[in-house]
Each structure stands twice: as C-alpha cells, then as structure tokens.
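Just one chain follows, in the form predicted alone, and it is written as structure tokens.
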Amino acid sequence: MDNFKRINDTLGHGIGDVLLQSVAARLRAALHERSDYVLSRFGGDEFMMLIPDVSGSAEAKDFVERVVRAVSAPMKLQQHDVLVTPSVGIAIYPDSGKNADTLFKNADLAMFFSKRQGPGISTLFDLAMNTSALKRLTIEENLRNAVSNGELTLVFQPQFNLNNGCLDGLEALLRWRSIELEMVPVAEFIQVAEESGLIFSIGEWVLRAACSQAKAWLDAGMLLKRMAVNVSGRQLSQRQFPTLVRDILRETGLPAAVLEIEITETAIMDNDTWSNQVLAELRAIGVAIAIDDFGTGFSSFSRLREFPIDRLKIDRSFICNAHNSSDDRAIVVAIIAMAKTLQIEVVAEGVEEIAQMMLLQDEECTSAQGYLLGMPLPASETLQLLNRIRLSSDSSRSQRLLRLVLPSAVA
C-alpha cells in the first residue's frame, strides 16, 4: 500500500487496522470468479495473491488491473474519507523463476520497481529489467536494514593546516559493508538513500557515531579541533534538524565547537532562505558551517556574504589540475583571495601531489586533505594518528606533515 504509513502516523494504528481489513475484503472481491486463489497479508502493509493456472502475462495483467482499480477506489473509514493505491509486483511461474523463493523475490522486486514509478503501477517481472534498475532496489533493500543490521561504519580522514602542519581536523566518511552485497560504493547508496527517503535514519546514525567518536578522543586526551560530518540536503531540509543536532551534542557531551555541519554549495543555493535560517540557528548552538564542493554550484561571491558560514572546501575537481591548467589555478587563487576578504578559512579537497600541496601554500590556503596527507581510516588506526599528533614536536612544517603523515619516513 502505498501510502498506509501516512494514514497509520495520521490517523492512528485503529484505522490503520481497519484500512488493512477493507483492503483484504476488496481484494477478495475483485477476485470474485475465482474461487482457486490464495490471498494473504505478507507483512505490515503488503498482500501477497497467489493465483494457479494462470494462462499467461495478458491474464495476470488483467487480474492485477482489477486489482489496483478495487484497491483505489475511496473509501470512508470512521468518518474519514480515505485514498490509497496499491504498488503491484508479478511474478510468473516458470519465466520469473521456478521455485516459491524466487517467486516471491522475483515479486518483491518488481513492486519496488513499481513503487519507484509513482503510486498504483503494477510491473511485471522481466529477466531483461534494466540491470541498474535491479541492482538499485537490491541495495535499497538491503540499505533498509544497514543501521539496524550494524553494517555501517566510519572512517576518517584528517585535514592539516598548511601554515603550520598541525591537525586542523577530521572529515566523518561512511562506508556500508553489506551481508549480502558485500562493499557498496559511497556513491551508489547514498544516492539511492536520497531518493528513498532513508537518508534521514542514515544521516542521523552519521552524526552520533561521529559525535560519540569525538567526544571518546578527547576524553582520552587526543589534540582534536574539529569534526566535520556531511549533511545532505534534505536533511538540511527539515525544520527539527537543528534540534536533533542541539539533542545529539547534548547526548554524546561533545562540545559545539567541535562539530562541524559540511552541507554543498547546491543544497544550499537550492533554498537559500530556507538555508540561511536554518544555518543561523546552528550557528546559535555554537557548530561551525562549511560549504563543501565550493566551485560547483555556480553560486555568486555576494551571495556567499548573506550565508553564517566558518569555511569553503573548494571541489578536487579544480585542486587535481591546479599546478597544470591555468584556468584551474585561476579558479583556486581566486576563491582562496575571495574567502579571505570575507575572512573565511578554505580546505582543499583532493591533494594527492606535492606540486598541488606547494601551490595552495604560496596562495596561504588554510587547510587541506587529500591521499596525499592521509588517506581515510578506521578509528583504530585514526587513534595512532592522532596518537603521533600528540608527541609530535617538530618545528619544520614540512617536516611536521611528513612525520605525521608518514612516519617511518622522517629519522
């Protein structure tokens, strides 16, 4: 059904119940003729009908049709007009598989796919469906149960201040092992936890292993400035987020100062308003704002005036070819000049050359992160780092990122 939760979060688990009974008896209904069928409820708001001896997809379409008409059709429950519409997915015996498990999975990923379309579709499940579209309900699947199932986890990369070689921070990276789908790329489940809605549940996981993390190093006596977490927009988006961030702080004990929101330069420009209000009560608690991916979004200098905003992280897009092209380092010298002005701090993103590291010192760039500074760790080998921060004493900065970094590689 798909939009029961709605109804069961508006309404009340009372008419949700009684929502399911109306749904199961109109079922029944519009399989009237058939007196062969087995219908069940498969588990929280889904049916499962099983129909023998089905001739062939014309006729399962037709069934499923009849279906879907039954089901959306209004209905008055307890004085409450009610609207739902089912997703539908077909599986056939012996094409969509041959035996009851691949039956069912072979439905279940067909109704995703249904779902994915817009409300009351049906699909019918076809070993030539689109790989990416399959692949991309698997992970969505198997994404729902990550937190819950503790398959996720962070690592950290560090970011150094150029001037002075010292630890500026920690950048907060997820990563999804999955039991079945073993190492998903970031890139792929965070986009598929975008579209689905599961970011929320996800980022807020994020935020408090993040926090939790920090507050544990500095209760050991590690040096840590800042940790940076990435909040996506629609996270950004909801009206109670500052409050989730006020209310994790406040649980893990981790000082505002600590915590860093990095949020692109997109989600921002994409509602600025909205942004900068938001923005402004998480400057109130005491967190400090970056903009991270600067350069991509194509937003104005004098916009950038109007936002509370701590630092720029400017894209590796334009820090990979920066000693190399000219119109890069155009671009890199002037965000740097231009944050300056404002007096906002800058981090590279993407240094893994020492010409690149070299250029945004003589440009006095703030700080920097990158494969060649230090490459995201688990937390163990994060605390070693962090360890060597500690006893370090060099006076050279360059042979302070060298010993810290790398530190078999300075006697």
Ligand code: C2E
The other form holds:
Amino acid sequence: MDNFKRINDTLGHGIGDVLLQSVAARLRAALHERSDYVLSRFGGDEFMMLIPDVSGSAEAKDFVERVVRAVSAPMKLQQHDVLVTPSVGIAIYPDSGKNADTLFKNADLAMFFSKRQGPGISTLFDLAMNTSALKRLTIEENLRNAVSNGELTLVFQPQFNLNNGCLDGLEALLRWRSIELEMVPVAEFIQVAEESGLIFSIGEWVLRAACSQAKAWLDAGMLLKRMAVNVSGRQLSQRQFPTLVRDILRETGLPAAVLEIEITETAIMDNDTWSNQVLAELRAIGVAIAIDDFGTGFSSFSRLREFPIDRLKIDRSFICNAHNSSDDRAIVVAIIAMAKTLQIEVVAEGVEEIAQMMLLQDEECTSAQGYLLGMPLPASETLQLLNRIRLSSDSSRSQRLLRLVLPSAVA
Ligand code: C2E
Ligand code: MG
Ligand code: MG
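Alternative state: the form predicted together with the ligand, after the form predicted alone:
Below: every chain and molecule of the assembly, starting with the one above.
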C-alpha cells in the first residue's frame, strides 16, 4: 500500500488498523469467485496473494486490475475519507521462478518497480529485473532516509601547490554508512541519487555541510584557501541552483571566494546552454568553478574558452600512467600547456607515485591531489592536518616541498 504510513501517521494507529482490515476485506471480495487462494499480510503495509492455476500473464493481470480497482476506491473510516492505492508486483510460476523463495523475491522486485513509477501501478516480473536492479532499488530505498538518519558524512582530501608545497585547498568527498547496507561506494549511490532525484536533497546537504565545516575551520584560525564541493549535472541544470548556493553561503557565513564547485566534464557537455548561464551566475556570486575528470569528456579545446572556469582537474586515468606511457604523458603535457594559455589553473588527480609528482612539477602543473600527498580524511583528522600546516607555514619552500614527498621527513 502506497500511502499507508502517511495515513497511520496522520490519523493514528487505530484508524490504520481499521484500514488494514478494510483492505483485506476488499482483496477477498475482489477474488470472491475463487476459493483456493491464500491471502496474507506480512510487514506493515504489504499483502501477498497466492493464486493457483492461473492460465498465464493475461489472467494474472486481469486479477490484479480488479484488485487495484477494488482497493483504490475511496473509503470512509470513522468520518475520514481515505484513499489508498496498492503497488503490485506479479510473479508467475515457473517463468518468474521455480520455487517459492524465488517467486516471492521476484514479486517483491516487480513491486518495487511499480512503486517507482507512481501509485497504483502493477508490474509483471521479467528477467531484466535482475539482481543489479534489486541492488539499485535497495540502495534507493535506504538512501531515501540517509539525510534524515544522519548517515551521510564528508571526508576531505588535500590539494597541494606543486610550486611551493603549500596547501591549496580541500576537496569534500561524500561518504554514506547506511544502517542497513553499511558502506556503499559513492560512485554507486550517487548514480542512484541522480536517477531517482534524491541528488537534490543530498547535494544540498553536502554543500551546507562543506561550507559550514570550512567556516568553522577558518574561525578556528586555519589557513584554508579553498573548499571544493562536487556537484552533479542534475543539480547544475536546476535554474535555482545559484540561489541555493548564495543562501547557503549567507547562512553559513563562508566567504564565496573559498567555495569551489567541481563539475565533471561530461555533465557540462551534456547541457551546455543552460549550464553556461548557471556557471556565469555562480561566478558572479564569487564562487570558483573547476572541471572535474578532465580529459574523459571529449570537450574540444575551443569550446573550453566559452566556459567561465577557474580550474581543470586532469583525470586520474591519465596521471596513473603519465610517467611510463608517452601517450598519457603527451596528453597531460598538452592539457597543462593549453590551460596555461587560457590562464586556468590545473590540478592533477590521483597522484600516487613520486615519479608522477616530479613529472607534474617539471611540466609546471599548478597543484596535485592523490594518495601520495594525502588520503581523504574525516573532519577530526583533517583538522589535525590543518593544524600541522598552520604551525609549519613559516618553514622554507624546500622544506614544504620535501614534506610533500616525505611526510615523515618534516615532523
Ligand atoms: P572525484 O570528484 O573525481 O573525486 C576523486 C576520487 O578519487 C575520490 O573517490 C578520491 O577518494 C579518489 N582518489 C583520490 N586520490 C586518489 C589516488 O591517488 N588514487 C586513487 N585510486 N583514487 C584517488 P571517491 O571519494 O570514491 O569519489 C568518487 C567520485 O564520486 C568523485 O570523483 C565524485 O565524482 C563523486 N562524488 C564524491 N562525493 C560527491 C558529492 O558530494 N557529490 C557528488 N555529486 N559527487 C560526489
Ligand atoms: Mg571531484
Ligand atoms: Mg575527478
């Protein structure tokens, strides 16, 4: 039942109980001509009907249509007019499963697909709804409450200037420890969030959390030039996104110049006219713009001139082989040279080895980020890092550079 929880919450459990009884009665009435079915309720708002000897999917759908119609008719419960709709999943033996467990699981999966499409929909299981679809739906179900359950956190990865060894900024990276599913990789759940629209509330949470954290560190006397926040293409395509950014900056008190928005190259290429305008508005607020995963999105160099951007982040895939593949090295060198003519700064992503860092220094890449220089850290450990940097900020340039390569060399 699609809206049982809401009815229970607003009208009380007493009425919720009566509602469940009425729905059960309606289900029985809808199948009145048969005496051989099993009807059961399990879980708060779920019913299962087992109907033997169905001739095929046409007859099954026919049953289900009657059920949906019967349940969806308005009902009066102690003076309240109540409307409930069912989302139905259908599984038929043997096509949808050869044993009870599988049939049951697949009916459940089909039901999830129905729920996603809207209230009162029924869906017949088919094999395309495979386990990856189930995983995706489980992620979506759990992600729905991640913000309100306080399951999201940020970790922060440092970006260092390769010329003077100073901290250039931090990138905020999202982490989700779900109560149900434990750690879910960010790439996996961000995609689900984008497809389901949950990215809007999650993205807003990320932006607010990163800004207020940066402000707190500035207030504590830390040297923090930049807090970079990843923003998905869907957020960027929202007309009101710049207003949201302005509101969050005002609310948290973070100076706009400290905030940098990272957008992947593919996201910008996908909706260029719109994003051009949103990017321009963001820059008018004073926020910096970086293109993330640069080199993977096939943007032409000439188009790059049209975008109001401050920084390019060279994708990790080019950096990881730059020191031993001449092709990748050539790409990295070309990106750095092009950025220089356009007066855009460059951050190399995913620097893991000293050889990679030395190559980047030789090519005068502005800054670098990667496991060699610093892992993404939770807030408490980031504060320790910021503190160490603050205390050693008057050390010499060569000491700072040495510290990048050999963190243990300079305590
Ligand atoms: P990204 O923005 O390109 O972030 C860099 C990713 O590379 C991070 O993965 C980081 O942990 C990883 N990384 C950094 N240095 C190294 C290295 O030396 N070697 C290797 N192998 N990996 C390194 P993470 O945190 O798993 O994030 C993956 C992607 O998920 C991010 O890529 C970003 O596109 C997305 N993402 C993360 N947080 C957010 C968020 O708050 N909002 C949105 N929309 N997307 C996010
Ligand atoms: Mg990023
Ligand atoms: Mg990236």
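Values in this document were obtained by computation on a predicted structure and should not be read as measured data. C-alpha atoms forming the largest set that superposes within 1.5 Å between two forms make up the rigid core. Numbering follows the first chain given and starts at 1.
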| property | result |
| --- | --- |
| After fitting the core, D81 CA displacement of 2 Å or more between these two forms | yes |
| Large Cα shift (2 Å or above) at F42 between these two forms, core-fitted | yes |
| Rigid-core frame, C-alpha of A30, shift of 2 angstroms or more between these two forms | yes |
